[in-house]
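A single chain comes next, written as structure tokens; it is the form predicted on its own.
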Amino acid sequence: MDILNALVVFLNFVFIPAATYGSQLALGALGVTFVYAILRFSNFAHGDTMAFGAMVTIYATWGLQALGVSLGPLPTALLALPVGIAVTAVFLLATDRVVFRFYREKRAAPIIVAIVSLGVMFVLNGIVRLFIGVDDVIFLDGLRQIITPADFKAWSGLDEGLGLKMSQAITLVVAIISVILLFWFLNRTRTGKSMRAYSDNEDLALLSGINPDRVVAVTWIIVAALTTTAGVLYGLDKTFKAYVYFQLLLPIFAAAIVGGLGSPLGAIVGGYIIAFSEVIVTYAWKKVVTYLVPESWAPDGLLQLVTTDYKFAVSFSILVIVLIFMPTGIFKGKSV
């Protein structure tokens, strides 16, 4: 019993969260990784665009809250997110065609490219903070709970009680969905062949007859998708906060290059690296390691590595570590 009491602790605080962290990251990594691989520069925005996806979202979520709208258990940001999908990728084609195509035209060194991203990124920053503000929102409507503790623990009998919220169960599916979609796109489509190609080699490609205004046009669209998804997932998991989605950058572009930017795969599996390694070394195990050793070794403190104050620490330790023994990371993507 002590065995499977540790196993639902597990579930409940690591792995679970961490699946579901990992999911959001994995997405918004995937954004990142399709801006390098196609359009050759690292975008600082990537961030504060989650949270203008998000913004647009929520207010077409409280709009159909308002015209009684509903999805029943399921949160009514769900229908909203086409919106903010649209809303989103219109501000990012304005975007590139107001800011960066001049300096692709000017095939402008990557470096200055990503410092103009910065700009961007303030802009963003500020559109945000201005109409939504930068106290927490909550707009998860709906069930609240799938699986409740106290439904598991009359269940099962067991001292410990497992749960599942519907935001982490939405950011499962949800995530895989938007993923077997991606590589169907990539792997199936006329125009995912043609963005594989363009990645692959530009001037080839151009020779090929490969338009690169669409191409530039749907990557675009494609990363407006997987920032505002991302986003909303997020957001739904654990409340709206305007600044938070600029600190999620950092775990972001770790779990791409941890993967092998320009890898969708590595984007992916870079996610759940960092999600999981993040978590795992800011718990707390000592309910867990309490349950799995005799009482006379059960330990005083909390058997935390560090707390969660420092889990950004986590993701920017192994940024650098992979930057120096792995500089194109494990699914051998573009060097930095």
Given for the second form:
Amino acid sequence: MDILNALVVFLNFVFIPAATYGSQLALGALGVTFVYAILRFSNFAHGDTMAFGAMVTIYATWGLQALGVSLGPLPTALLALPVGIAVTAVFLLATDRVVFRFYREKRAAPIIVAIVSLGVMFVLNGIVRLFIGVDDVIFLDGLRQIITPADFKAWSGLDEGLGLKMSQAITLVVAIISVILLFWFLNRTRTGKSMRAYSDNEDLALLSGINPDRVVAVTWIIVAALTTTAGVLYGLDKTFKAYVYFQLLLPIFAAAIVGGLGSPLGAIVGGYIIAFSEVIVTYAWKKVVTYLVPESWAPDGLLQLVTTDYKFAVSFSILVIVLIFMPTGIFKGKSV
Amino acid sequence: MSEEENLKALRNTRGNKDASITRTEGMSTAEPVRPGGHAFPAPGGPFLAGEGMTGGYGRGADILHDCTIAVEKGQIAVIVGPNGAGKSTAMKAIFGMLPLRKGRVQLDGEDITGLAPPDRVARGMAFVPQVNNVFTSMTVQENLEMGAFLRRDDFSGTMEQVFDLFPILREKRQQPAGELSGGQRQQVAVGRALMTEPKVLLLDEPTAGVSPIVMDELFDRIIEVARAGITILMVEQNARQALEIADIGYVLVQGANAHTGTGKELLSDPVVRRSFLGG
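Okay, that was the form predicted on its own. Show me the form predicted in complex with its partner chain next.
Okay, now the whole complex, with that chain kicking things off.
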């Protein structure tokens, strides 16, 4: 029995990675929920918008690196992030102008717009692959590890090491700051409140003098900030791979729906629920259990419920279960 | 496909009721006058008037046929008529929630036919729709703040005035408007419209669905608002009660003017009494 070592293994292999992944999903789900609440459709292009934002940020990072700019221990990508957000915002506003505005003015049914976003997704998908390719891109520089497992072992005298990667720490900090900013914006500022009003009742917002075009534009800018941030954090933490973002669409939607579509708080909680479920179900618990039980009980197998190849099955199962038994999600979102 | 068929296809949801993909709740149903239009001077004439209004929704048939509604400054005008007479439509047309095919709208010496609703709000018009007239997910105070959206000055004084007019709202200011009773919601709706300090207040059946006691109370408040110098144009189902407080009344039938006169004249007109006031 060695509870401390078990705890360290749990923190190192389950808790920290899941919290990081959960933050990335939460930022992604916030964007999905935002478009759903205000523009009233599920934006299937969301994952590829993340890829696009991350791609622009990577180019900006390379540019800064070529100029010799660096943030010391922090990754240069943080400095390039505002550039990525700005370019993505311009791109999304242009997409809205060319594609979505047409359907909005025709008062098209939202289901039509959702299908249109599928088309936007394919185009974005192609653009990203055309520019940066399909290979791994590693753009993390600066300090890799804030705490290395070896240092931790030496400091604590335990058998197991606990590591905290720079990308993980940054993800958690940036996610918390983004969420606080977003909630402050929605509940305290005039523009934020006007967006909630528009989401609540478009006609009444118009009667109050709220300009719908402005609300839509601000929505896209916020979505650009959320997607690019989520995409860059995911890319820093893992690696950048064009198609991975497309696959992230499933856990992101699962997160938004579990929390309750249209509820920002729900998106955050949903993100962590999906991430923790995925990691817990696909983690091989052998080591943790071996530390916790008497030696003779030590398991032979890996104690892994599903292999990581099936991690998407986890979010998919949660999605199906929630839609059947609790369709409005935890925070009573707007889905029925 | 013709453009008509195209539009039909775009709006067809083909039985899709899955709200996990789209959200139709709170979606706009109006096709208001598009932004970008201009007002131009049109001196003379009444303070607020829709003159010779003809129009309908979308590409549908005309609902209004050469309908004229006018009200002088500080007066109360009431539109009454049977169901489907186009009363609400006339009011929406005056506010620009419905583009006119013929006719014009005039406010305070200006022709505002081409202005979008937010621009009309900026010129001193306020509109209280019959249904869905509060932001249900927002608090009472936030509802009032949204009413004052176009104001850049300090509007806390106006909010106090609204709270004085409807004291119950002061108590419930932090409560979501969706949790209030029907009568209280109507008060929030009227309060929201008053927040811009409008010159003209358009009320679409303000007493629909509230109890008789609340209805009397609402009428009293409306008279109080009119005494403060705000011009009022109101559509009412409770024709008798509304005409009693009206300076001028319009009876619409099938989208056209049928009878016009002061409230008293209409109340004593045997034809109007027989056809619309139940004897």
